[in-house]
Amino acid sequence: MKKIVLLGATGSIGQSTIEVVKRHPDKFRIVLASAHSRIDELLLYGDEISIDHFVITGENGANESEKTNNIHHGEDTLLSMLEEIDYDIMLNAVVGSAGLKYTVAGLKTGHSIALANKESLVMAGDIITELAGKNNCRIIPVDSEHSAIMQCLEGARDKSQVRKIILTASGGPFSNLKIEAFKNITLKDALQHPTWAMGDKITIDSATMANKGLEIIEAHHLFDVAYDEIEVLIHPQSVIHSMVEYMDGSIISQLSYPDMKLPIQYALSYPDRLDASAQNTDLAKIHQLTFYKPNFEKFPLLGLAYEVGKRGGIMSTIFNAANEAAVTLFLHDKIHFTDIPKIVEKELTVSNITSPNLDTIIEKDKEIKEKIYTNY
């Protein structure tokens, strides 16, 4: 029986997990569960699963009717909780920068995380890489991209062996689009995946394919490869969930049906396999798998996100933060989607920091925002 913690239950990842959980009782207990302002969905998971502990991490999230023994609030109360708390594995799946300190926190007292949120390593890979090492904790990707290059590696005698890494993308819903027509792109239009349910932010950088570009610095970081080793192929299908390629020519593939439970029931129970509390994959119903390179002049975050990488030091937080600012304007109509990138790109033009620490990242992180929100 695994102990979990379950950080940011009520977006999509959270819901998945509840699932999951509720599919293997005897092999999954929730032992604290966060969201930041949905008390009452969060409360109700309580009703199908026992969990010993709720946390609400946002100001107005306190009600002083709902403090109860097993009903807390705060971020400080969360961090301290989970230096006190026995549990096995953190499944961190807050969205956007607010999880970096989560991941950290989870490292520094010796549990592995099931991390569902990439911008802890894209704000601080090296320093959660050198963390998970000194404490020896394992970091189990469960964004599916990520799960299925962990899958496709575990054949491998060496890195030595591989020769790249192929994350596939879905092209989010515009990949057919004329680069003419994305200036007559609405907000509706922007959170309309073809193939994923997401949460709001998730699905705008999909469309804009930022998130692809989180992804590769992501795998840099997870998979010690370089970012040149590292390819992003156009699978409008979302059945190949990644490839790694060897240097015989042999490419191994990961393909389920586009279920986020897969990854996270893989990530929870690693190394063994469980019963599926997704679909069963028919591959006699799917008729083609196609792939195409992405067009880089349609969505320039995604050749951003290999400068950045590249770049190294305080580059990715900026990438991140502006892009997470500029996010959250266009949900709330203050900038048009094509406004995205060039927010992003604008940011960019400053002075590298090399190896900065976690204080420095957390600072430009908010410093970055609070000029974008300033200025717009």
Contents of the next structure:
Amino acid sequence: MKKIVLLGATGSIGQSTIEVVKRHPDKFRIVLASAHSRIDELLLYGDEISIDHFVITGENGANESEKTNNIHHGEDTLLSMLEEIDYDIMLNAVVGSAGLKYTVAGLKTGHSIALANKESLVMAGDIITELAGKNNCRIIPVDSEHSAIMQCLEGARDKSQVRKIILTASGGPFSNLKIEAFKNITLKDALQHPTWAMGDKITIDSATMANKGLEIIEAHHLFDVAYDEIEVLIHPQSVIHSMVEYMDGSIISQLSYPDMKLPIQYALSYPDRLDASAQNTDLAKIHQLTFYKPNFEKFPLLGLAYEVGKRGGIMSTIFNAANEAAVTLFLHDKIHFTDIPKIVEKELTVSNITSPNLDTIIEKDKEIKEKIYTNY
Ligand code: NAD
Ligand code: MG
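Right, and the form predicted together with nicotinamide-adenine-dinucleotide (NAD) of this protein, after the form predicted on its own?
Whole complex next, starting from this chain.
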């Protein structure tokens, strides 16, 4: 029985994780579930499965009856509980930079992380991978592409035999839209993802392809591959979740219908596999798998992600913070879709800070966001 801490339980990944746990009550048990708001939704899970502790990080001041019911409030409370409670693995499904401190807290206390919060690695990949190595913890990706890559690398005898990683991307809702029409994209258009149902932030990131940019940086840190050895390939069906090309030209891939419950479950059961509720992937029915190269002109955030990744230091923290702030503004209808890459690009014309520590990273994240929110 694995004891799981589930952070971001009310989100899209969080809800799918609850489904996975419900299917395997003999394998998984949630000892703590957190959410930032919507306490009622969080508590409803307690009717379906047994959960020892609930933590709400965004609303402070528990009333007396709640306290006795194992409902806790506040970020600091959560951080100290992560030091005290007994658990095997943390599934971090918090959205955005807020997830970083929990990834660090889990690793510091020697816990492996099933990581959905890719922003942690984008902001502080060097620090996190070093901490994981030092404390003998695993970072198991929940992101479907990285779960696929991990599986495609399973048979690799030696990393030097890998020629490149091929990250597939659905291309989002605008891959066939002419660049001239981008200025007319509305929030409603951008929230319609063709193949995945996800939280708002990552849905917008998929529409701008910032998500694939974040995933390039995530892959670099998870698998220790150079940026020039990571290629993005548009694959609209989202059936091949990613591939690894070896030095002899063989390409290994992992396929399934798009369903996040699969990579979530694998991250929790790793290295074992368990049966799943997902329908079998019927290749004859899918009939065709297609591929083409991404358009860097229509999706400038993709090129900018390679650039910040290669520059290293604080640059990917700035990229992530500016993107998060711009997406928040777009979600509140304060800017146009085409402003998102412009806002990010503008923040990148700064001198770098090499080898920033965690405090510098958290401070820079805050500074960039505050600046952008003040200016718009
Ligand atoms: P979501 O918006 O649906 O849910 C986010 C969760 O985080 C909620 O439970 C919310 O209460 C919590 N949260 C929000 N702000 C917080 C804060 N400041 N502190 C603590 N908790 C906070 O997001 P999602 O789509 O489930 O995505 C979660 C993470 O997983 C993101 O990093 C995303 O990139 C990644 N991811 C998501 C998918 C997907 O299919 N949704 C796929 C791959 C990776
Ligand atoms: Mg992904």
